[in-house]
Every structure is written in structure tokens, then in C-alpha cells.
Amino acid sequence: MKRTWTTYALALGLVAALAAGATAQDLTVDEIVKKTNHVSYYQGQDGKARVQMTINDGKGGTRDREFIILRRNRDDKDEEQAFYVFFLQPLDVRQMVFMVHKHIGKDDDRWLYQREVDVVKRIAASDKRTSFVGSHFFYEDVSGRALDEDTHELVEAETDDTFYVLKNTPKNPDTVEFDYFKMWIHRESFIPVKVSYYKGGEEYRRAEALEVKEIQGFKTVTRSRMTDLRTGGATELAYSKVEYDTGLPDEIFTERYLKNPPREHLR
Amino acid sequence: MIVRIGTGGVVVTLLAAALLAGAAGAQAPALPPGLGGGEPKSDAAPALPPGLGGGEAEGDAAPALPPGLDGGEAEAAAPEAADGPGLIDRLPDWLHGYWEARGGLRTQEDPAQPRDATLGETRLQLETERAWRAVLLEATADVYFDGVMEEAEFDLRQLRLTWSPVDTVDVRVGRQVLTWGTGDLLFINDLFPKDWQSFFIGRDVEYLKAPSDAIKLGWFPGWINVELVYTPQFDPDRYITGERISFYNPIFGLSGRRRQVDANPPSTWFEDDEFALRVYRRLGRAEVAAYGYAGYWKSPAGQRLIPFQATFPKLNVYGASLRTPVGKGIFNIEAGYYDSRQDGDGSKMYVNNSEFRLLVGYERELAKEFTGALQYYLEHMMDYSAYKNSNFFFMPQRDRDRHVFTVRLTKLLMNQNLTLSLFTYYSPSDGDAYFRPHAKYKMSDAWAVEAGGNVFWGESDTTFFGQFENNSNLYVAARYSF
């Protein structure tokens, strides 16, 4: 009985393990980490959503933030893009608006408005491995890595037919805090349902996939967490009232509606 | 740096991160959901992901799937925007605002004033809007208890009517606070009203713009942005008067309350109006912007003998500004000619010269989360020979240039909670300075407190901070936002 079953098991194993090969073979490494980009940032032509963030410091205490988050695509290479971000919480910066032409090979264009004085703030290019709005993800989790800055590569050992496993290595370390990232991505879907940070070794630093929904035929995660394994802190991102090409215009990302916000885009 | 973990801490931590991993390599991962034996069911509960589960999947380990990708149907959810509250709609919802305590006090004694405190005031903030088809009103008004005038005070700080006619227009109406142009801190450009006194007491700093009575028309075709802002009656800056910052009067010396700045600002409706334009348009990667205004001097910047009063002469400005990414930081340049329309050729006593201003800054990131930024500015008279033939001999002689060197330093600590932060400004001309030290932390989501200063120094009771050197202060104050 034991035999057979352990004989089950191998074989199983060898067929999963060619199956994986053969499915390997149909994408190259390229291809993968290019479809993951698309699935994570690109979907749609624009797309818009509530996010609600509950960050966890790891000692009890809890924050929360509350925005709307426009986005525009601004070519078909996956690379030039436009966000607007519509504070709601915490409320001493309800209204405040943090706009980005993110760029590819150059740093992004970023504006703040504060309301209150009526400021259009230009915000200087910053580390992008930087805690965003005091989060656990850095700006460059919300709004993506280049993927030039890093090889990747297959680890064949892993990759099964449920996920495609992938290490990323940087180019520049030292302008990065991890030595490689693994990414564990949905075969079918191409999102990342996990991606881990290791340094010394040692996973530090883990981003999941919590929920997925099906939004007008765009895989979505509508619930997400990035844990600091170190601190235990960890946030929690919530999204609500997804939609996928709404018709935004290009012109949302301009100074006039820093000042005066698109509410029926706000809708 | 603050790091809030004590050492024990840290090796509980690592000690817990060791183990963990040990143990995770010590065991074959866990079989997600989806390749397990038992194949999961649509409807069965979400399999526990990793890190939450009762066996500890660590390191290495593939996840499970989430909800949605677990090989079961996924769950096809229709766009929400249809039912329910919209997104804006469901801030919660019509009044917010916040409640402060607000105290600070002199760190010398100041001969001018009959009292140390400079500030003692618990605010209250309520704002709403409200929105009708195309037209948006949104209303601010402030209510404070100030015990350093010992009297209740109410400051409508905005009520204004935002509409689009058609669609490249926009029309604000009515009580509003405006601001343009690139300096921080420093204004060449925006001839907005400011509230000096708010600013040098160390109230928010959101208290330095004051709000205008103003319709602003925007034309924005695309190609080109044209903003128009008409101010029917002179909105004049909340400067200095002596009422609780003392400051340099040049035939009185160092005055104060009881020798108050008696002024008497241009008041005519549509008489004695403001215009101010700006047009702006992108370039690449950066923004230009030229500028037009034609008003009065916005603070005293004239003196009447009988009566005996300060005056705000005509005045017109023409500028230009530039601002785009240079290198890894942001660089602005702006200019503006001062045009003191009453002043003839420069030789009126009692009117304020002619003016070239410029403005030159550079920020950038000097680490991590760690900001710096640096500007200089220059005051140049045009006409200074005739200024100083027309000047009493007894009254302080102003030099041709005053520069002035800003910097700011902004450290982000805890999470972002805590702000550190410092401005300086200071005038190698002038031999003077001002020091902006800046502590703000966020307790809660609502809660924050903050510490302060204004600190001037100067070589001379005459010059722009030099004169303010009394009215040095230490502030503290807790807000409640909700």
C-alpha cells in the first residue's frame, strides 16, 4: 500500500513536473514578466477604484487611508502612464490630490494640491523604495518597478503548473534594500500572488494576493497585503468600485483639475 | 533616528524570524489549494494563505490561491458604480473640519507689548459643500476664542460657487483663497493676500494665505492656460500692525501696540479693484507661466503725513516663472517687475520704489525621506539714487539689493507620523534672519500635535527680520481633525 502510493506520488510528480516543462517552454521569461506588468498596472485603457488602506504598525496600532485612484494609460507599451490620486483620509488632508506622469528611463513627473492653500506643489524625484503615504508599500509597489532594473529568471525547480516562479535579481543593487525578489505567478492570469523580498538570505518582505475578482473580463485583486516580516507590521489594501475604461480624458491630469477635482470621475 | 524597538525587540524578532525559517526548511511547504488531493470547492471557505494558516508556510514555499483564482469559478463581479453612493459622495459626509488648542509665548520680553503670550487660541474649523448639478459650493468658516486680544473672532476663510459654463471654462465666485507662482514661502508673482501676523505668531501655516473676495475665470483650450482673477474691492494683506508683533517704525523706532499702524486701504467697489492673470501652458517637461497684476502695493508701502497714515500706492507687476526637473531635483525660476505706479521717477518720499524681484530655488531629496531646499531671492530699486536724495537724513537708509537665502530641511520619521522640519531665511544684506523650527506628530489618524518657532534675529532694529527680533516665540498646540 505504501509502495503504491509512494509510486503514485513519483509519477505524478514526473508528470506534473514535464507538464511544467512543456508550459514552460510556451512563454519565455520575458514574455512572463511582461504579461505579469500588464496584468498588475496596465489593464484596461484606464481604469478607476476606491482603495482603503489599514496599515498595522505591528504594535497594536492601526492607520487608515482612503483614496480614489484615476489612471490612464498613455501608450500601447505598457510603459507612460498618468495617476490621480484623490485623498479622502485621514481627514486633515481630505481633497488632497497627488498627481504622477509615471515615466519609464526617467524619473516621474509628480505634483501634489493641497487645498487648503491652494498649492500646486512639485514634488522632487525621490527613493522610490520608499514607504508610500506611511504604508507598508513602497511608491514603487503602488505605481511598478521598471523591469529593466532587474534579470529575471525561471526557477524551474518551483514552477509547477499552478505558478510560474521567478527570481528577480537588480542590476544596481545598491540602490535597492533587497538582494533578489521571487515572484510566484498565477499561470492562468498572470497576477502575482505572491512576491517575496529576501536579503541575506532571509525573506523580509512579503506582498500577497488576497482576493481576485473578475472585473469586465480583467482579472483584478481587490484585496491585497504587504507584510514587514521583520516589524510583523503589515497593510492592507481594499479595493471597491472598480471599472475599467471609463472614457477619462487625458486632460484629468493637468493642473486645472488638480484645483478644481473631476467629480463626475469621482463617482 | 528613532527606532522604536528596544533590543530585546529586535532578537525577539530575529530569534522568531530563525526559527520560523528553520522550521520552514526543516518541512516540505504545504500543497496549496487547487494541487492538493482534495480538490477545493467554489463554494468552500477561501483557503487560509500562508502566513495566517495553522502550519506555518514559510520562505520558499508557493502560496495558495487567493479567492477568485482557486480554480473555481471566479466570481464575476459587475462594476459597482451603478447602485449604491458614488465615491465622493460617501465622505462622510456633509461637515468636517477640526478643533485645536493653539498657545505660544515671547522668549524675551518686548518693551512694545503688555503681554509675553504672542498666541493663545482654541479654533474651530467646520467646512461642507454641497453640490448641484454642474455647481459646486463649498463653505470654510473658522471660529476662534483668541485670549491674547481677550475676543471671539469669526474669519470666513472660503464661500464659493465653482462652475463650467462650457467645457474649457471655469468660473469660481465669490470668498476663496488663491495662490500661484514658485517660491516657497516667498511670493513674487502671487499677489494674493497673505496674513503676515498668523504666519510670525505660529498658527498653521495654512493661515498665511488669506482668502480673497474674487472671481477667477480659467480658460483652458489645451493649448494654452488662461486664469483671470478680478477682485472688485483691494483685498490688502493681514500685516503687521503692532497689535501683538511689534516692528520698526522709522520716525517712532520699535512700536507696538499703542502705537498702532493707522492705515486706510484703497475701499471703493469697483474702484479700487485688483486684476491678476496669469497664463501657462506646459513645455516638455517643464511649466512656464507669465504673469500680470494691477492693484496696490498689498501692504502698507506709502506714508501720508496729515493724518498721519500709512498708504498703499498703485501698483503694477509684470513676471514670468519657470519650473521643471533638473537632475534628481526640482528647479524654479521667477521673476517680476514692480511697477510703484505713484512713485514718478523714484523720487517721492513717501512712496516705495520701483522694483526688480527675482526668485531662484532648487529642491531635492538628500536621503530618505529627508528633503532639502534651497532659494535665493533679490529686492533690486530701480530708482535708488533718487530714493536716497529724497530720504530724511535721520530716517535708516535701505541698501539698492536686499538678498535673501531660504532654506528648508524636512525629515520624515515614524512611519511619516513625525515631521521635522526647519525653514531659515536669512539676509547677508540685511544682516538678519528668520528661523522656522517645525515639530508635527500624528498620534492618530484624528489627533496631532506640533511645537514651534519664530525666531528672528538681526543686527539692526531696521531691517525686515531685524526689526521682529522682540517678537521671538515658542508655540505648541493639539489639533482634533474629524
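Source: prediction; values computed, not measured. The term rigid core refers to the maximal set of C-alpha atoms that superpose within 1.5 Å between the two forms. Positions refer to the first chain, counted from 1. What changes on going to the form predicted alone:
- For residue 98, a C-alpha deviation of 2 angstroms or more is recorded between the two forms after rigid-core alignment.
- Relative to the superposed core, residue 255 shifts its CA atom by 2 Å or more between the two forms.
- Core-superposed comparison between the two forms: the C-alpha position of residue 130 differs by less than 2 Å.
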Contents of the next structure:
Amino acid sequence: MKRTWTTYALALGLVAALAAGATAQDLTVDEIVKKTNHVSYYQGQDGKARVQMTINDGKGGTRDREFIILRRNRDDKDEEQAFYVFFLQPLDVRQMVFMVHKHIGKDDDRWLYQREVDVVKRIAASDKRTSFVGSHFFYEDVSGRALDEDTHELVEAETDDTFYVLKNTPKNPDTVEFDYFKMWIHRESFIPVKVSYYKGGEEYRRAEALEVKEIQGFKTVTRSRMTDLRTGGATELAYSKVEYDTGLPDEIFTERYLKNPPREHLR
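What would the structure be for the form predicted alone, rather than the form predicted together with the partner chain?
If you are looking for partners or other molecules, they are not here, because only the chain is given.
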């Protein structure tokens, strides 16, 4: 186990900057969950990044996609938030747009605009755990899962001086395909280094942070991977041109901009 976590720390580039200074903190499970959610989705008032997606089908075949993510917090409580994902390539998805309005206490609103057929589709709440544009990430992985959908438990036997380990069990198991998922959260940065999903006691799906950089004072995952352990397929995301607090206007996160992308903010 120690050797495994040393490997993760090296891959993340956190040995000198983070792991060496990691210390136990007297936090409740709810505090750990909220801090982790903030670091994962809410740092800065807004943010943007260019993303290179590589999909490996596990049989030697690969596909690439490139898109820009715009994100804006709509309150200061880590609750209401908007995402705008604009696809650059390949041609079959060029100018496609995925938009999310995140809410607390009710289902998120999700839209998908497909340029080639000029159709705006509302994505039902029941579809949030389906493939995001043919990748191994789900729609819900892109914008995040609501904290109140799961019961969170600190796994004392696996938690150590470097990582908190949380077991998260869905309150409504009929809405998801997993029985529970576990998160290995770096104590100092609150970055989830690994997230494993289980069904019938078997780990079948795994998300990993492969690289972390400090950008404008924020610890930021700049390379990640989602693996389907049953098929061997995986999707890797590489983030570049990451910026925070750019002053994105709220109006661009509306249906009007699904067909008319805000090009000045997509450069």
C-alpha cells in the first residue's frame, strides 16, 4: 500500500510540495466532503480550460476529441453553478455544446446542442450516468455529483497521514449503477487522487488524477483518467490554458448561446 501511494504522489508531482507537509487534520466527514467538492469544482469565481480527450477502447483503437470548458459559480455557497462545454474537433462533434445548470435540492438542468442536425436536446436526469460523447466519463463526472445524494463515511482502517479514504453510498440506489464508491483524498490539498466504483463487491470503474499543477494559487488537476476495468478501455483528459477568475458573464450560460457560441471567451 505504501509503495502504491508513493507512485501516485510521484505521478502527481506532490511529493515535495504537498505530501511531505501532509498532517492529520481534525475534520468531520462533512467538512472533508465539502472541501473536496470545492477543490474539484468551485475554485475561483469562474474558470476556463482547453481539454484534449483521448478515448482508448481497450482493443487498440483510439479516438480524440478537443473542447473548451467554461465554468461560473452563481453563488458563494458552492451550490448554484453553470458549465459550458464547446467542442472544437473532430468534425463530427465540431461546434457541439454541452451546458449544465447545477442546483441544490433538485435535478440539474442539462442541454446538448448538436450542430450537424441543429437540434437542442434536454438531457434527462436519468441519463446523467451515461457516456459523455462516447467516452468513459459520464455526464455527471463532468459537472459533479450532488453531495446530498450519498451517505459519506470515513474509512478509518484505510485512512493514513497522507490520504482520507471515504466510502460513499447512494441514498437512492435505483438511480445509479454502483453500490458505493470510495475516494482517496489528499489531506493537504483535498484533491481526490483516486475514485473507485464498486458493484457486487467488485471494483469495475476507476478515476485517477495523474498530474497536478498550481495555477494562480489553486492546486489544479491537469491530467486525469477514467478506466473501465471490465473492458480495459480508458479515457484520458489533458488540460491546458487553464485560467481562473476571468470575468465570464452569466449571460453566456443560457440557451441563446447554445447555437451562438461566445467566441470571444473561447479563444
